[in-house]
Structures are given as C-alpha cells and as structure tokens.
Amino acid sequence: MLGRKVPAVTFRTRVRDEAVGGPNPFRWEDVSSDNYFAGKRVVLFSLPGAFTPTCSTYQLPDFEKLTADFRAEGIDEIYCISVNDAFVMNAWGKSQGLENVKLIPDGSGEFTRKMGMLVAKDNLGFGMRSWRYAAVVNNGVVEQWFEEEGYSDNCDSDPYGVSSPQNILETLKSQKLAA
C-alpha cells in the first residue's frame, strides 16, 4: 500500500443547498478523489458501516474529538470512508454531531474494492463492506498504514485498535520526534 496512489474514483455525495428548498434541501454532487486529496496530507478511515457499535461509540468520534491534535502534526484533513450511500452517511454524521471528520459514502463499494479492503460480512448481514484501517494519505500517495489484522471475509471478531486515532497520532509524534 505504501506508495500508491489512492483509487480514482467519483464519489455521489449528498450536500445541503436551500436553493433546493422544502423538507429537504439537499441535491446531488460527484466528488472525486482528486477533490478529497490532491494537494492535502490527510488521514483516511475507513469501517465497516455507520451506526455500528466500535465506529459510532469509539473510532469516529475519538477522531472528531482529537482533530486539532491531527493539524499540529500536519493533517489537513480527516476523512471516513465506509459502504454506505450518501443518505446513511449524512444521517450518522448528524447523529454524531460532527464538525471537523468529513464522511465520504462509498455506496457501491468501489474505492474499498480498488483499495483491496472490501470484505463479506454476510455473518453478520451487512454483505460486502471495508475491513477496518486507516492511512496517511499525502497528495493522493499512500504515506502510512494502518490495518487491523485478520483481514478475512466473514471474519468471527471486528479488530480495532491499529487504525485507532490514539495509535495514529501517536505514530506521527513519534516520527516527527525522530525526524
């Protein structure tokens, strides 16, 4: 993965635009990758569905809570990324209050298959989703990664703890400290 440059990919995002107007003003958007990363070092999550127990009590939130940390070592941006549309993703953003992650959908799957990350989970009745990881992600090229081992379809635990924003952050003092 080190070294690579991510998928490219367009992604149908959902956004809110009152010119739309009525209950619910919100409009279609194709964002591709080169928007979410070109020209920005950034750290890219990704799990397997929104609203699930580790992602929703622990992963998404503990990045919003430690954002500025991540800008003071550098990252312009954090982003989430999971199988899901764009109306699920929207939903749970707003459910967890969200300010600084920016949740990227990833419906169909296609940049978690391109990325070599999209798994069954038919155990559990999700169908295809991401296996769990993260990645520093340097104008589009892969600078660091982080993935939860296992990596199996129908895999009997959900691992996290590599791709936590504890272990993230503290991989990125730690190289600045020896740079």
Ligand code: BEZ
Given for the second form:
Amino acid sequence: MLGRKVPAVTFRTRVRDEAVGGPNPFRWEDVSSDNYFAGKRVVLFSLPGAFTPTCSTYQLPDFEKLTADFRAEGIDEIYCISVNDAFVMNAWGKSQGLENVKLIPDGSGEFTRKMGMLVAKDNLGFGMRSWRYAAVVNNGVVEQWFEEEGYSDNCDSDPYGVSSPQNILETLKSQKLAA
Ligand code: BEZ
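Could you give the coordinates for the form predicted in complex with ligand BEZ, as opposed to the form predicted alone above?
Now the complete complex, all chains and molecules, led by this one.
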C-alpha cells in the first residue's frame, strides 16, 4: 500500500440540518474521498465494526484522547472508517461523545474493498467488513501502513496492536527523533 493513492470513492453521510425540520432533521450529504484527504496529512484507521468491544473501549476512545499528541506530530485529522452505514456511524459517534476523530461511513464497503482490506466475517454474522489497519495518508497518498497480522476471512481472533494509536504515535515520534 505504501505510495499508493487512496481510492476515489463517494461516501454517503448524514448531516444535521435544522432546515429539514421535524423530529429527525438530517439529510444525505455526499462526501468525496478527495474532500477527506486532499491537502492534508491524516491518520486513517479502519476497524471491523461500530460498537464492537475493542473498537469502542480502546481504539476509538484512545485515538480521541490522543488527538493533541497526533497534531503535535504533524497530523491534521484523524479518520475512523468502518463498513457501517451513516446512521450507525453517527449513533456510534454520539455515544462516544466524539469531538476530534471524524467517522467515515463506508456502508457499501467500496473504499475498503478498493484498499484490499475487505474480509468476510460471516463467522460472526457480520458479512463483509474491514480487516483492522491504519495508515498515515499524506495528500491522498499512503505514507505509512499499519496492518494487523493474519489478514483472512472468518478469522477467529481479532488482532489489535499494530494499528493502535499508541503504536502509531510511537512510530511517528521515533521517526521525528531519527530525522
Ligand atoms: C471487537 O472490536 O472487540 C470486535 C470486533 C469484531 C468482532 C467482534 C469483536
């Protein structure tokens, strides 16, 4: 993946818009991958599912808490992507009280498939989801790649470590020291 451009995809997001009125004032908003990635150095992390235990207890909240540290290492934004629709991702963000990390709904799995990271999780009744990985993406190009070991369909474990915010932060810090 190193040096490759992230796929050009349109994400179907839901945004609050008071002009819609009624009890559920949200509308669809299409957001292109360029909109997320062009002209920025970001950390993207991808996980098997919103609301799942490791993702909700460690990975997402830890990225949220460590955002200032990532900014100090030259990261403009932190994005969390999952093969979940915009309704689920919005509900997850709300339940986590997110202020920093931005959630990207890859409901159709198109981005994840084109990244080569789509795996079957039928063993859990999940269907097709993302293998756990993270990347530093600079102006749309993958600069650094953090993929959990054992990429496979219907994996009976859920490796988590390489793509943790702590590991990525340590890597960024050590690169700065070595430079
Ligand atoms: C977890 O994040 O803990 C998890 C992810 C996928 C399936 C089950 C659990």
